[in-house]
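There is one chain below, alone, in structure tokens, taken in the form predicted on its own.
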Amino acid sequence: MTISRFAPSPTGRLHIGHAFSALFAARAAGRAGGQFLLRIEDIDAGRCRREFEDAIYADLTWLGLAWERPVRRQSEHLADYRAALDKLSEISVLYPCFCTRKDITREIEAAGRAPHGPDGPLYPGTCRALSAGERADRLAAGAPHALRLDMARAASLAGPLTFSDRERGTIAVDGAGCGDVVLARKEVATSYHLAVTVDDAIQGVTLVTRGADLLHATHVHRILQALLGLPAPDYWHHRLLTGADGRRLAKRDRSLTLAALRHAGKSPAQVRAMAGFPD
């Protein structure tokens, strides 16, 4: 059975480039005859609002959608994503990192020239080279850290792997592009690579369907999933919808939210149009 799913973040308000992603993940799943469901991520309490996603279940309503009881909401499984955390750390593919964001930039200025991800300079990999006692100084301390995958011995536990995309194939996974990222914080318990790669194989979501965009955060959860022992559904990377300007929508372009165009007496079916699902 097909198992998509929508999983925004209660940030803001959603806009027509979200209701061309929660309609994608919901055609993908209709024609195939399985389930659609919906995911609240969460995770960081200092910009998640309920008001938001109380918005997000109405908008979702208006424009059409049903989905499958009940709702996973991130913020309330956190030991799902310790649990996760723990196992990694059994096999040390983890390690604190107590770089501030201006330690990161002073590394790679000092570098001249640092490896580009597609999120801009990789992480230069200062604290993966900190002895046993440094870090364990530190911890006692209580010096604030991350958690850092180290990408290059996970990649090596994990093997040679691939992913499938609907679209592109058979892909070779390389997490070297992405490199060390964090999967979690002292403010937030967890990142969005392990959440989405955990909260995935709980739901038993067997196709992901989300923008080209996040195409190369793939490569890291394909790693996570090997080393996790999770299965590997199928992706389907989209097209983005953009804006007059060719810029990727955003939660900035308030006048394409659904509550917007509601307002400005778009139909659902109007709406639906407008993201290129016409009934």
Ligand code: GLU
Contents of the next structure:
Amino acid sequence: MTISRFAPSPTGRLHIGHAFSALFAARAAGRAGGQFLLRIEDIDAGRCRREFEDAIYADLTWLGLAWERPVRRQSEHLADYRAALDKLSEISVLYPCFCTRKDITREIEAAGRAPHGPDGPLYPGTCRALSAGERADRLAAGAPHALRLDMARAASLAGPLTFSDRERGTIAVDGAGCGDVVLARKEVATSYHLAVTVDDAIQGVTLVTRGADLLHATHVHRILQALLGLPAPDYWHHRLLTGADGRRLAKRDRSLTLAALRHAGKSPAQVRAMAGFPD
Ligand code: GLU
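Would you generate the structure of this protein in the form predicted together with glutamic acid (GLU), following the form predicted on its own above?
Entire complex below, previous chain first.
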């Protein structure tokens, strides 16, 4: 059975781009006679707000969407992410990173060159090179740190992998493009990459639909699935809606939030049509 999901973060109001994504996921499941799930990605307590979560439920319902219950709220499942981190730690693919953002910038400037990933320069690996003694001393002193994935080791343990994308076909996994991603931070006990991978498996998601801007992340998720012994879903990275200026929609496009469109008198059917789902 096809199980898809929409997984927004409650950090603001949903806009027409989110509506596209949600309708896309629901239609993919609906056409296959499957199930559509909703997940609230609220691990970053500093940025997520309950009022935005409530607005997500209201906006999606207004749009005509219905999802299977219960809704999975990531903040209620930190133990699942902890268990996954423990598993990764046992196979020695994690290391503590004590760098601040400033340290990383300085290191990259000093190196004079920096391979770039999708979110800017890749982490230069400073803390990967620390000796076991140095690491232990800093941990014992209570130095704040994040946990990073040693991507080269992770990729070599996982071996050659592929994932399947409904539009692009079979894609060979290349984790190096994302570098040593952060899997947990001192203030947030997990990261996007880890929580999404664990949740899609726990929720039995068989088809992950999301924007093509997250295609790079799937390489990381596929490696994590292999290391954690989780099943690999199919993927469908869809196009991103753009505004009248051709740029992708963002928080600045306030007139295109579902709330603003509703207040401007648009009906759910009109908004669905605007998002490209007239039926
Ligand atoms: N929460 C992510 C976002 O709002 C999407 C999660 C995913 O589909 O991987 O962009």
